[in-house]
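Next up: a single chain in structure tokens, the form predicted on its own.
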Amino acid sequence: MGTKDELLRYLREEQGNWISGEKVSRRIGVSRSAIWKQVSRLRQEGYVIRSSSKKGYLFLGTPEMLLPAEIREGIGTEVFGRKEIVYFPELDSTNRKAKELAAEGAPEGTLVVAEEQTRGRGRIGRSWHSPFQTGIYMSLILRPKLPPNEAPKITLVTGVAVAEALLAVTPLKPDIKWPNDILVRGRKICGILTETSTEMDAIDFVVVGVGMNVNTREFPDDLKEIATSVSLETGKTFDRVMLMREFLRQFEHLYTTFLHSGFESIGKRWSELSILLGKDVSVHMIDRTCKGRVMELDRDGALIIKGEHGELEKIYSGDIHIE
């Protein structure tokens, strides 16, 4: 833990109380001038800290920002949110930056977070509406020891983690729409973009991007009828950091389960949360459209669809619409 993080933890412990510069210096083990430099850095990040030549420092509060120290505070994970967190007030795309870092050798668990994305991306080249300080825009680097054909299941694991996080900290009842959307009352509240880099017959890295509408109150005209947010659904403003911590806890647990025990238990939970099972759908693929009723999610993570003439077909990718 660096000097700044140690200082922040101590200030949190003493929130609302004045602490002399000498006492802080002894506690952290650095000079008073070094403490002052770190206090200045914390203020620049948005932390509210008063100072007095006679009284010392008074910590008054934390910013409404997805800062690394806030994410780590009490997160309770082993890796996710505990490794390197790369934070940006503004970024074109967290997935683009995460792929860049992964190609340079960044370890599993490296997290890229932005308060705003100027070119946020979804599947099939779509954009993701990412206004400043209203949502969670993050990408996580994974390095699973899996064959490439197992990589698509990571999207499904992520979807279950998002749904479980929303169930844990909000009153919402989310539905998963295969392969990568989380809906509430039929409107999209979260999207997932998973991008994989392979070498020979192994995965080099996977970047999992998550865009979640938390406190977004307004959407562009083309999204008003299909998108929603936690705030719009509940009428309340939610703590983005708390929701992000919960997602990272859920995702680490499910990802570890997937690697060590396989996909079966996660697939069952996915099916419980799915909005598609038993529904008539059309799936638009690159070369054709498939219509039928969704029967189940198989062990490979594919949708089993019963066609108009009773034939069963496995669907591994496509753009799906409920009829």
Contents of the next structure:
Amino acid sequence: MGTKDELLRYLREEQGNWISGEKVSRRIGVSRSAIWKQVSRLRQEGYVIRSSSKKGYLFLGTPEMLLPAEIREGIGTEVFGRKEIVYFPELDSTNRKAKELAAEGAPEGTLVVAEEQTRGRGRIGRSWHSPFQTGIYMSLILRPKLPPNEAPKITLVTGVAVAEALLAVTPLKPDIKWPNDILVRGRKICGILTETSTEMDAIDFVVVGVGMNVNTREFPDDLKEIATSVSLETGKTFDRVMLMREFLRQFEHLYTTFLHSGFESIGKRWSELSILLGKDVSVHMIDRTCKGRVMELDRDGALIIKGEHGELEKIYSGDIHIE
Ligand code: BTN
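The form predicted in complex with biotin (BTN) is what I want next, because the block you gave corresponds to the form predicted on its own; please supply it.
Below, the chain from earlier opens the complete complex, with every other chain and molecule after it.
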């Protein structure tokens, strides 16, 4: 742990109490001027720290930001949120950046976080509305030892993790719409964009991008009817850091289960959370549209649709509309 993080931990322990510069300097093991420098850096990041030449330092609070030290605090995971967290107040796209880092060799668990995205990306060339400090915009690098055809299941695992996190820390009842939408009362609250890079017959890396509308209260006209946020649904402002930690905990647990024990139990949970099972839908694919009733999620993560003439079809990708 670096000096700044050690100092932050100590100040947090003593939150609300003045601590003399000398005491801080002894505890951290660096000079008082080095402490002062780190306090200035923490203040620049948004931490509220009072100082007095007589009394020393008083830690008053943490900023409403997705800062790495905040995400790590008490997270309780093994890897997710504990490796390098690359933070940006503003970024074009966390998925774009994560793919760049992964191509340079960044290890599994590397996390890219932004307070705002100027070119947030959605599925099928769409954009992702990412206003400053209202949502969670994050991308996690994974390096699963799996064949490429297993990669789409990671989107489903992520969807279950998002739904479980929302169930755990909000009063909402989220539904999953295959393959990657999380809805509340029929409106989208979270989207997932997984991008995979393969080498020969193995996955090199997967970037899992998650965009969650947390405290967003206004959407542009084209999204007004189809999007929602935790805050719009509950009438309250939510702590984005807490929600993000919960997601990382759920995701690490489910991802490890998937790698060690397979997809079965997660597939079952996915089906319980799915809004599509038993519904009549139309699926728009690149070259055609198929209509039918959703029967089940296949063992390999495909959706089984029963067509108008009773024929069964496996759908691996597409845009689904409930009829
Ligand atoms: C979708 O539903 O179309 C997927 C949306 C995914 C948005 C997230 S926000 C963080 C990450 N970075 C991006 O550019 N996109 C994903």
